[in-house]
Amino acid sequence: MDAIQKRMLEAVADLHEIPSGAYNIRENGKSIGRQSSENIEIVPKQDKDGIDIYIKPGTKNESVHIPVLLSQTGFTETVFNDFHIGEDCDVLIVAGCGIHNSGKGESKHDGIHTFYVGKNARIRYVEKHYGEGDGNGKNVMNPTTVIEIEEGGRMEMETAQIKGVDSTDRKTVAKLADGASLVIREKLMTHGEQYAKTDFTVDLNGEDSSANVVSRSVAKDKSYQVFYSRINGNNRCNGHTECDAIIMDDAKVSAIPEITAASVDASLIHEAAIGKIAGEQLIKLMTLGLSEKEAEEQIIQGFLK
């Protein structure tokens, strides 16, 4: 791998080298490395771009990495990845996309990931987005995540977009069966004139299902963020959605949480807070020797941690 590939792999997948175990590394529309393991099989789709990942029932303490890299200016693609997770699994899935755009064209990756989480399975899913370049071309990423969790299953989803993405439309749709649970943690930062839209919809269909959706974001300069979150309680269930945002400069942030109960036993909560960095926080850090800019960065890093 060259220096650009290595840098982007580290940014989106925390990889410093080719991982052990199952992996598929995609660059500019082609797989540049693929490996299955005894319990995790990766199969290319025949009818469209993408892969199917099959995880055998009972697989535990294993991981699969499927990062995507774009280094060709003006390259656009739509990729479909389906995850078939067997019963009683406990695995880590690491995805993410990095775009290096050094030209004037628009580079775009649309990734559609569908998760079929089996009975009593446990999944931790990490997805990071990162862009870089000389600033003339646009980096666009539009991830869609579709989740179906069977009885007793649990999925923890961590998404992060901190740098270099000019436009993103992030959509997540989930349906939960009896006793299933979903935890989502989103971290997002925009600057310049970047645009970011997040849209969560969770249907708590099963008895004693639960969801906890939390977004933390920072909007700088003239960027614009909009956050939608819908939790539908269709049975005895617990749901919570929260959006906390720091707004700076001439940025704009919209937070639109929505909860709908279709059962008298549904317990649903929504929260939203948007505000600037507190002056007393800046003053406290500046008395320790930091400049105002350094103090702001320290606060932002802590907020998004």
The other form holds:
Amino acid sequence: MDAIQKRMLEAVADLHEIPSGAYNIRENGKSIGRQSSENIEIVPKQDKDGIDIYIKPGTKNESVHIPVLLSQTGFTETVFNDFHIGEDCDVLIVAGCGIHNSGKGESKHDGIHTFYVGKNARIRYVEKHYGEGDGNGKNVMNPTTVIEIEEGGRMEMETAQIKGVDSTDRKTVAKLADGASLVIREKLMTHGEQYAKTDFTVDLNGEDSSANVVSRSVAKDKSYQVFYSRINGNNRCNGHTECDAIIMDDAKVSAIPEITAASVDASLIHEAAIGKIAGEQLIKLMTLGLSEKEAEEQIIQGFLK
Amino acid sequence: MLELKNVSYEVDTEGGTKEILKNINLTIDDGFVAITGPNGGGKSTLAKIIVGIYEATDGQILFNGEDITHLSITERAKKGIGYAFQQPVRFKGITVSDLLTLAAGRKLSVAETCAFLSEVGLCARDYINREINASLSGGELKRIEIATVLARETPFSVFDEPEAGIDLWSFNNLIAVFEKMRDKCRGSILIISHQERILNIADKIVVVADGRLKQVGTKDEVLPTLLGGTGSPCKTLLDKITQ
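Form predicted alone done, so how does the form predicted together with its partner chain look?
Shown next: the complete complex, the earlier chain at its head.
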């Protein structure tokens, strides 16, 4: 691996070397490394770009890493990855996309991830997006996540985009069966003239299903963020969505939570707050000897931690 | 150590200007100084002027002989002025250990963090990784606030009503904290307080009322006049009190 590959792998997947367990590393449209394990099988799709990941029922404490790197300016792709997670699994899935664009062309990765979470399975899904480059080419990522959780299944999704992505339109749709639960934590920071749209739709179809969708974001410079979060309660269920944004400079943030109850036993809550960094927070840290700039950095770093 | 020369502070109001502090002359040398006086008298404003949150509209502030009147909050903090807020600030995502590290300006060992927290009656095990957010009670926040000033180990520390919002049980421990600070005081401690027990351990008591310095002296000189009451309340209030 070269230095750029190493840096991007670290940024998107916390990887310092080739991971243990199952993995697939994709660079500029080609797999540059793939390994299945005894319980996790990675199979390339025949009809389109992408892979199928089959996780055997009862697989526990194993992980799958599927980072994507784009280092060729102007490269665009659409990739379909399907995760078939067997009953009673307990696994960690790490995806992520890093773009290094040092040219003038627009680099674009559209990943469509579909999760079939089996009965009573638990998965933690971590997805990070990172862009860098010294050219004028734009870095674009439009991830779509489709989630279907069967009875008693649980998915935790952590998504982060902290740097360098010029435009992103991320869409997540989820359907939950009886007793299934979904937790989504999004962290987002935009700067320059970046645009980021987030769109979550969760259908709580099953009895005693639950969802908690939490977004924390910081919008700097002239960037623009739009946050949609829809939770539909179609049964006895619990749904909560929260968007908390810090706005700075000339940025713009829209938060549009929407909750719909189609059952008298659906309990749904939404919260949304947008505001600048509180002056007294800055003052407190300045009385500890930090400059205003340092205080601002600490507050943002904590907020997005 | 700290010298206020003719310090005044005015704010603009609809009908002109309002004088919050007028011609304050005060010298604070090493030791334990308490500022007391009625609500709205200008005590907290005076603290904020010393720390740099407000800038005096007139007068001069000297710290160790150096003019700091126009220095920023950060510059004053770096020169060794510490400040505990009357109403501590909450932060999403910043933990107790993060804040104490920022306060100390260096990496703290678990043992050191534990030492600062136990000073204010908190067990590090329960608090070290807690976020300084709405999950902490007012009293807990207040103690963490005091711990951040202890962690700075500044030669000049200002506490604005440290006892406010702290339960009676913890209050006894808090007094012990300040007694200990006084005993091994390497510099000055300035405390705004209404508590007789805090005033009792002060080397010097300063009374501020109506934006002016009314009295400066030892506790034996000041306390009797305080308890006797200052000023003359209106008839309605006087009737209420004597009923």
